[in-house]
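Only one chain is given next, in structure tokens, and it is the form predicted on its own.
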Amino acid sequence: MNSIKVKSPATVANLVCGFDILGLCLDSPLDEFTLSITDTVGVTIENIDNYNLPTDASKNVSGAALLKMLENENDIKGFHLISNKIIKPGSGIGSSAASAAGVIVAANHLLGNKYSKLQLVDFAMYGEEVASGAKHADNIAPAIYGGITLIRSNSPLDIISIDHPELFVTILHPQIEVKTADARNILPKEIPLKNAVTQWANVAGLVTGFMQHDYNLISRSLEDVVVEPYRSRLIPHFYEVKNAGKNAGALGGGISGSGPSIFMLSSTAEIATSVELEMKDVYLRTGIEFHTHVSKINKEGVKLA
């Protein structure tokens, strides 16, 4: 085999309360990627979308991901991507992680699955740190592993996937910018520790709730008191958001990743449509374009097209 297609899906990171450690994989929506074995020396990428995104490869999420890859090959030169973008960059739901999960697992396709999950989750984080400038892999690990995922450790990489019940997720994206960096130096450097207790427990509970599938639990648990009130005020409207998607039943939600897309989570898929609704009729009076999509969790991760 010297090409495969891959569809690498949107992650929403943090779950509220699990800043840079909680993560989950959502149905839709998809990037698209194409990935041969060439014998030219490196990686040649061709974007088929309209971000306009890096070719140079060392420049490029994807591209880096697969130069690193490659530092670990003999038997091979190089990669050629044919990049559909489909996931929008800097749209809080993992687009950079699609990139650079979808490649890598591609590749390890290509390469007769030699390399573990595990070492997948280690290559894809280069490509994160080109995109945000440090290596992170709440969004990595859900999308290659699929389903909830925890980051106990990124050194040592410690991942561990989470049992849930069925749940669906409502994304609202305002098509506003937040950039990652700005997002990350808006917080805080040093918390109170009655906030970081709270905290530590909302995550253990949250934690628990999946594992218990306990819808009840799960809602109780998603609250931020460490993130969530410095980085919401870069979001337009979103505690109207936020109210309107739990007065329509949702058990919760927040920020997702950096920003500026909210997430709302729902035990059933009529909920999650009616959390849609609300969410949609907030920003309807608002002015602001924005885009909306509904899924349930993904347990696969990244997949053949």
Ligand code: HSE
Contents of the next structure:
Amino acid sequence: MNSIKVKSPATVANLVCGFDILGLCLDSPLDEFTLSITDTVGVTIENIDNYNLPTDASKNVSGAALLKMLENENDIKGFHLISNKIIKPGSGIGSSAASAAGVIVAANHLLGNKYSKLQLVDFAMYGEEVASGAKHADNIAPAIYGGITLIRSNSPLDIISIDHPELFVTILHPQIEVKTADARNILPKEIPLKNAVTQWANVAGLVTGFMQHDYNLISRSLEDVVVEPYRSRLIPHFYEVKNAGKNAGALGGGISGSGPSIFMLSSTAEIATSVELEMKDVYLRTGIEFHTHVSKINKEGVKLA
Ligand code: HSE
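Cool, the form predicted on its own is there; where's the form predicted in complex with this ligand?
Full assembly next; the chain just shown is listed first.
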């Protein structure tokens, strides 16, 4: 096999209280990548979307991840990538992770699936570093493993897939850009012990709620006293949207990744659709352009197209 096409999913990182450690995989939107093995050294990139992303591989999220993988390879010289991004960069639903994870899973197929999922996450994190300056795995891991994942440790990497009940995700994406690097820079380097206690109680509650399929516990645990107070200022009408979603029956929600997207979790597709209507209603009155999506949790991650 010399060429392969994959579809790579959007993801929601943090899941409110789990900054940099929790994430889930969405069914849609999906990027498309066609990857081929070439005889030329390095990675060449052809973009067929309108995002004007860098074609210099070392400055491109997909390219940087593939270059890292090539450092490990003696049998092949290079890759050619045709990149069709659907997930808008800077949207907060894991656009850079979809780029890095998608091409790394594609490359692994071309190489006879020789690498473990853990190794694939490790390669893909080099792409994430190009995007945000930080090698966080909370979008990459759910994109590669599917479902809901916990990054217990970044170094050495320790990733745990978390069982969960049926969940539906409603996303509202204001058409403004929040750069992950900027959204990280505004966070305090230290937090009061009292807030840390509240936060880790909520993380433990959320993971237990997922594993015990306890919607009420999930709902009670979707609270963030560490990051949301700072980042919510970057997202116009954040609390109005969040409250509208909760009033429509969502279990809870908050900022998706580093924003500007806002996500809500619901126990049924019907509730997720009512939540979408109420969130839309808030934004229709603001004059700010936006998109909404409703998605199931994708248990598979990156898949062959
Ligand atoms: N955990 C990262 C952050 C996700 O919140 O900065 C970025 O998509």
